[in-house]
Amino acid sequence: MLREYDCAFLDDVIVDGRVAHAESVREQYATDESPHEGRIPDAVVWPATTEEVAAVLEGANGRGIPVTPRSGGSGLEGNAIPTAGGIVLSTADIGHVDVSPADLQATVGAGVVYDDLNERLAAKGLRFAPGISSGDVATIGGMVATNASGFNAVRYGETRDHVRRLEVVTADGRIVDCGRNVVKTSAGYSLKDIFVGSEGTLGVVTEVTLGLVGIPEYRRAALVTFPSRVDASRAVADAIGSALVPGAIEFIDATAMKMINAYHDDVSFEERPTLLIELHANNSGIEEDLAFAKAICEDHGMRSWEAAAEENVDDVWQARRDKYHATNAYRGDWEVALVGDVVVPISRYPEIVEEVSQASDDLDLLTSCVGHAGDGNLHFTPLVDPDDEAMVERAHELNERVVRKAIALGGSATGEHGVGIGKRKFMCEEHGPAVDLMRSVKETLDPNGILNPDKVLPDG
């Protein structure tokens, strides 16, 4: 029988009606964007300050009440599902922004939405660079929690690479600063790096100081088609190995292109394995880089090269961002069973692409692929009839097969979506005895086990 928790103490530490006990509200916080089954929490709370977060955690810790931190709710691995009930703590109301252009930094609340931040930074010629597809929903706190990244990671790195300082509340309510507002420091253990990617299992991030980059003066993009998936992915490996530093290289397979075409009335892309290559620069040398990229693609038998005018680059990217919606809309009442997320060494990218294709054939599934190919990240989306239990089960079998192949190739079970519920089973396979050290860190920072239980670490 599932335990229910008395969360009445929240009404004493949070004011202005920012606590919900009504079932109709709590139901909205039982799930995220993942396929994993949710559980209705006993209460939802929206603290507006770090001090309020501390009061909630101190009270919950003393009473043994589980707390599930939540930001935008866009997670794809069950990261924010309250599996043990208790309290869902939303950081959505912690939304302050302080930009320091001279230092190329911004200090922001955990609830600030990625796209909103970049819209504000653009007026100063700056941006927070990782580039994620869910940027209209995902928050900075959530990005830190999963170490998120996306289109631009090949050039600018993942979230971790931009975090200078974190303000974190520990399970017992202590407020601690981790890191400094500087580009580098050698003073002590890098505690901020322990919290980045910990998915709220070690502490709740309330404020982040981020390093920023300038918006490039020039952007060039090209859509390049190839005879096969292998030719396209080998071109990526050669491009990165040749020291070309693109702003992005996206892989889009022929099935994904077909789905995008069906979704948009105003686009008509060639339905072949495709690379979307974007280059950034602040000088005219970008044209030489573009010619170099084209030559590499020619070496791999490219079928076509279509350069996008600078004013049309964002339109091309919008079609790519719509890929998930295009997949869901492709076949009547069928749905995306899951969004796969693996990463492998660049040289092994052709192998992981082929593994998805072979597994899809073996399991009789319609699966499309896209990926941030420049850093070895691949996403795959099997489309299923949700009423066909056997088909849904085969989709999850495909996911396990591809994840295990990625690990065997020297890669990781997750490149950017995090572990959450869905990838816990692979942690020992990927990390071996290091999982025991992770458990030691968890037990030290959260001895009562209240923070986001049943996430990241497998059952011991």
Given for the second form:
There are 2 protein chains.
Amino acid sequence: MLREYDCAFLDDVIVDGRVAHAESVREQYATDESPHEGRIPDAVVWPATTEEVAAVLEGANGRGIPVTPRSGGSGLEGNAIPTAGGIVLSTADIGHVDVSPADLQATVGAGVVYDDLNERLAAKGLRFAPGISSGDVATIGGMVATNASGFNAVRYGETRDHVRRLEVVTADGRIVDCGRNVVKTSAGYSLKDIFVGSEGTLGVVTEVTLGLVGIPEYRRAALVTFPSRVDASRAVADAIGSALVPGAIEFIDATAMKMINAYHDDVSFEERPTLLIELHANNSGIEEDLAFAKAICEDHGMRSWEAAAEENVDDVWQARRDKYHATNAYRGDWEVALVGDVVVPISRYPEIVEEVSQASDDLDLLTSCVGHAGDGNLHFTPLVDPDDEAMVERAHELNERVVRKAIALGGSATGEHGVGIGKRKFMCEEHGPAVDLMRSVKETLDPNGILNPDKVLPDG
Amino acid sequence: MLREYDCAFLDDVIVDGRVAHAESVREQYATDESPHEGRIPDAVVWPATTEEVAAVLEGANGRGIPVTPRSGGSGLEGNAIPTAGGIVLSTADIGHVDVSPADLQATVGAGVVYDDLNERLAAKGLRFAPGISSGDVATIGGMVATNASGFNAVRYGETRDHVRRLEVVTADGRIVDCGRNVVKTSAGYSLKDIFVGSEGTLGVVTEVTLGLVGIPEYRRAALVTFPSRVDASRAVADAIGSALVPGAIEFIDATAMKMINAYHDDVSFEERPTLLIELHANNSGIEEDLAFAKAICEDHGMRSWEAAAEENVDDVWQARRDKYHATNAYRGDWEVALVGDVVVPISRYPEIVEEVSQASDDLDLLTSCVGHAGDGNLHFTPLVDPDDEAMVERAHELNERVVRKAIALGGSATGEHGVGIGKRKFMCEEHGPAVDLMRSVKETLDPNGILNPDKVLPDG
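Requested next: the structure of the form predicted together with a further copy of the same chain (the form predicted alone having been shown above).
First the chain shown before, then all remaining chains and molecules of the complex.
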């Protein structure tokens, strides 16, 4: 019998219409995009202001009620599943945006959706740059929580690199400003960095001041195919090791290309290991960089080089962005078992790509791979018959094997999706004694353990 | 009567020759480069390995003996002054360097000197990029401790942005690895970021894995003069706000130029408000960027534009680097009272530059300014007669006034020198309730308060 929490106090601190006790609403907040088991929370609340967030947390903390923060709900590791019940606190309605173009900076509410923000910024020639796949759903608050990144991190960095200041509400309801609206500072402990990537286990982010970049004047993209995965991944390692700084360098294996082609009526890419290379610049020197990139690809036996016309670049990226849906749609009732997400030092990228391939063969799984290769980040998605329990089990075995290999190569269990529920078991292997320090930080900032229980840290 | 600590245990944990109890040695470790009052420590120790650092800390922690970490001793805010006595722990002898060019990465001991590291890296076409003035003395450990940066941070970021992994020894002597050798990760709390910039108050950094950048193939530099400080600083704000990403953009006021000219027999720069602009690129598009930079300077009434020949660029930078010595040498027995270091949002840069000028006039002080202007970072150095107590007092009043103005403009009390002793009193004004969280972190990681007492956090 799961414990139920009395959340009646919410009606005293949040205006009517911003609290849901009805099961029909609550059940929509039981899961996220991950395959992890859901749980229906006891209440859902949508504060409109930081003060309301503080009131919810103060009340919950005093009563020992678990609070799971959430906004877009697009997490892939169970990051926003209310496993302990209690309250789901959605920051989706905190949606203000204040842009300061002269400072290349925007201050935004946690609930602002990534693509919406970038649409507003584009009118001013600016961009928040990590370049995530799920930008139509994911919010800035969620991106801060998981330290999200994606296609363009190879040039511009992960979310952490753009966060200048956070407004955070602590477990006991204090409102705290962390960081300043400057590009650098040496003034004390960088608290913002402890909240970035903490997945709502240390505090609830309500507002973020982000650094922005200018939209590049010149963009060139090319689809490059290779005889083998290893050739493609070696070309990536060589390009990055040669200090080329692409706008994006995406790896797409032959299986993934096949799925993308099958999903879209209007595309037919070559079904070979492929790199989608995009370069950014503000001057015509970009042509020299493009020639340099091409020469590196030639060194690694490239089969074809197709420059994408400027007007087609976004279409190619959209096809890549739809890859998750394409995979799910590929084979009747089969579905994606999980979305793997590992990162390794760039020189080891060919090895991790091979490991996925070898493990999939060993385990008799149909696995496709894409990855923000320039960062050493690889995603792999085993497609399974959900009714075949043994096959589902083998998909999780694949994940474990690849994660362990990534850690052994000096890499990390997650490049951008976060730990959530799914990656907790690897934390000791990856971090060793540092996990004890992480626990101390958690106990200090959330002594009652109300914030997003069962996430990030392994059981003690 | 200052308390003395019995440090005899050091002889049991550190080999002979790596411990000093003699006053003639100890007194050399009483101060750093700052004007703050020194104190002779009770012992100085130079561990050669991480295990020795752990043994020192474990022993000191059990005995309640203060430990002040130190390496280069080039701090400007009293960061390494052993104000409470006890042990000075120098990491200067931890000097290993292991470069992995394919991963654009180097793993180095805390005692490695910045310029020495870059000399070794240059042979491989690589660079650790923050670009600090005191690179001939400052060590990597010290740079991590203060989150140091300098000339090139505007393009490449501060030290924090390059730290992939830290090996840290905690107050109680545990050896902990924080972070992984990857360019991005979402695997748990970013402990490394809480140690970066903590000035040895939370742990002792023994080893650092740094991300590197390629040395740019093309470099262009120009010295540009303006009719007024305001014109020069507006040109900087305009360039950055236009998303130009220079390799460096340094502000040097007319007084500073006069001092630089007086110090060097072989230079005679124009004594007007000046920007030293440097651009970096790997292709010939750099000429377009240079033309763009020049057009912005023209918009702000530039008086002269002198392109520096490639072979002279380093000489010009050396003149700028010597500015501190030039200031001290400028007027007989007068000396630099303090080196101011504030940072503001770039759009407010003209205001902070004016504030220094106005405050110097009001307080009848001879103050010169330089600054890594592209970051909104400004240094100001009042020159005083050290025997004139009232004048010295006015210099500190100037500092207070400018720091308070920087904070009021949304900026920070220190851009790169750290808090040390000198900036503690501004922490509550800058951070508000976040200071309480910082205190909690300190109490968690150093419960006995042995690590670098009296630094960073204000008295509670």
